[in-house]
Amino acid sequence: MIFPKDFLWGAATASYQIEGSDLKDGRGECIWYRFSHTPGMVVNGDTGDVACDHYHRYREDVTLMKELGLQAYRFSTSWPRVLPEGTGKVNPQGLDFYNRLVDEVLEAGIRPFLTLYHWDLPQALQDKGGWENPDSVKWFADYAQTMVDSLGDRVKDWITLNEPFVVAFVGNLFGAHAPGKRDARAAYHVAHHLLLAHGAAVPVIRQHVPDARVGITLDLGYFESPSTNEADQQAARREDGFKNRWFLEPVFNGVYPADMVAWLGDTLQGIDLDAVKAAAVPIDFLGINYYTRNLFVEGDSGLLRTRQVMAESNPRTAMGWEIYPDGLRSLLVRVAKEYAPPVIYVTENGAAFDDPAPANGVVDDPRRVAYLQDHFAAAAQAIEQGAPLQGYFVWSLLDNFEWAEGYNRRFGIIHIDYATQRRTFKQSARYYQQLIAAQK
């Protein structure tokens, strides 16, 4: 595998899915912390309150970065840490932490890449809509402008949202994330507000730090059909308007896909459509976070009535999902052969299995090893095939809260153990140590 010398190798982690800390030192409620504490929404009741208590062992896992020879490490800010009601007056302890955090990231010669969005919405907001309120854009362009005042004389690289496909969709249309609503026509205002204050925010963060480089995560899936009925390749392509070129369309060219308006008909009522060219706002960079291929055919029920099926040759890894790396190099070359992104960076990829306890100071975890291997490999394709990665950053560096599967997934290269939570680095972490040293 050759990369670029100056290629960024780094890992990634949520707010509020390492954090902990109750709601200690002025910390406000978010949606998370709601949904979480509401009986039967995650696996065993687990919530994030103490998590991987990195507010409290952050110097800790620094210093495990360093370790690890670690180039870049990408961290999201929680919203309602520094503004517990959403806006108005600043909790001084969440920004202190945070100056704090970045400065321990710099001292240890990595370059911190901060997400403003990575799901944890103030609940004080949740209860004026949420980002169903058209004022969620203004809300958010303000929280931009008061991390960028804190932190922008040393942050350079500022992702706007995480993923915002998992917050509109499994949020508010499938319900098994906070906020947990069941609700099309709210789902598709959710996803268009996110995308108008990606819009708003970009233009704060540039013109308060005028050096900053910006941009943007999406989760972006590897969709076909095992079947060449013209059928089951129209229900692929309609999965891949919903879930890829539903956000790749506005935040490149400032529209949505003709044909996926067409399909959706009324459940857009209310959304003026054409306001999304907003959202076109020039980026210096796409993040992309991949796990999977996903195979659908034409199905008789559903939105988009499509049915999912199973590859069964391929092995899997504990949330189900199918170890597909040549989706990756796909999905890389297509997105920069059709929207051009300047720079792109994998701001996630990673895996879950069923790890062992750590013994004699390792855990063993070959599967995760040979994902990775996989993966990396990959991209290493993708450039050669045109593709503009300049940075890889695993998901995750610690194990952590899985979202609504609780404790119960493993997703990290660095092992918690939550009772004491003591960390052991996984042999997955020992390899890409060893990658990352190669490489430089």
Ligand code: FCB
Contents of the next structure:
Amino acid sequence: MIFPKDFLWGAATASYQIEGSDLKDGRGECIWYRFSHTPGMVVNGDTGDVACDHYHRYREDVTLMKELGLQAYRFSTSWPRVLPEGTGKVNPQGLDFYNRLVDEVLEAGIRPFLTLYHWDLPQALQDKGGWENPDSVKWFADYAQTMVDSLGDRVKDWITLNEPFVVAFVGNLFGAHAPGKRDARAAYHVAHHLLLAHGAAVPVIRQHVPDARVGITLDLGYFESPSTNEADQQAARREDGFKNRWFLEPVFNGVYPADMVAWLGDTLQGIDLDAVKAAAVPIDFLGINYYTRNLFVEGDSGLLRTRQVMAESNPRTAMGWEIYPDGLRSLLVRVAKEYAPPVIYVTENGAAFDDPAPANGVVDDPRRVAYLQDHFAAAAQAIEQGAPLQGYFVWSLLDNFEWAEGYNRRFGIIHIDYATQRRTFKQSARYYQQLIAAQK
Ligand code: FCB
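Given the form predicted on its own above, I would also like to look at the protein as it appears in the form predicted together with the ligand.
Every component of the complex follows; first up is the chain already shown.
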């Protein structure tokens, strides 16, 4: 595997998944607090109340990052920890926490990549309609300003949103994530406002941090049909339009994909589709999160009239996701060709497996090692084939609160014993440590 000399090796986390200390030290309630405290929404009734207790243990965690040899660390800030009501009055203890964290990360020689929104919307704003409310664009830009004012002298890499597709559709159409709605029209309004919020926040960041590098993270899928039948091919193309192009086209070209606009018809009622040109602000990099391939054929119901099928031949992760590294190569090359982002980072890639408990100070996770190895190799091929990939963030640094799956799904390269909060390197962490050292 050959990577460019200045390639960045990192790991990623998100505030609600690791921090804990919900509602402590002035933090306001977020939609995931409300959702996870609602019976039946998260496996085992798990919540982010304690999680990895990173809020108190961040120093130890940065020490582990340093031991790993990480060159970059992607984390997110909790909007309601900083602005408990979502707008207006700042919680100084919240800002102080992120200041201390950033200082610690920099001190360890690690480059911080800050994601402003990784799903923990202040509940106070959800009570006003959340992302369905057109005012959310301004709320987000103001929150961005608060963060750059406080951290912009030290943080230079900014990501506006994490996975707007999941926010809009898993949260508002499938109902599996906060706020738990099942309403296609609402979901498309949410997607629209997220795109506009990205467009509004980028210039705010640039204005306050002239040397900032700004981007957005999209969860892009690799969609195919196992059949050559034209209707099935069209179904896979619709899935691609639904998940990939609905966000790629606005961000790079300022338009929604025409085939999808025609397909969706009335569902888009009330949205000023032309306004999405405001999403096409120049960005310095595109973040891509990639996990799996999805196979579709034509279906007879649902918004897209598609049906997912499973490839029987390939192994799957504990999430049930097919392991398909070549999808990453193909996706990176395609996005480079069709949208020409100046730089791409893989901002998330990794896998959940049912790991054994730590034994003799290590967790044996050969399948995660293989998963990472194969995806790194796919990324190296994509670079050879022209993708401007300049860095890679493994998901995740730590086992953590995996949203609707709770603590049941472990994605970390570092194991967490939730009863004691003890951290243990898995084999995959040792593998990654050696790879980074060898690449240096
Ligand atoms: C992504 C999320 C991340 C994590 C991984 C497994 O969709 O961005 O927080 O849950 O999936």
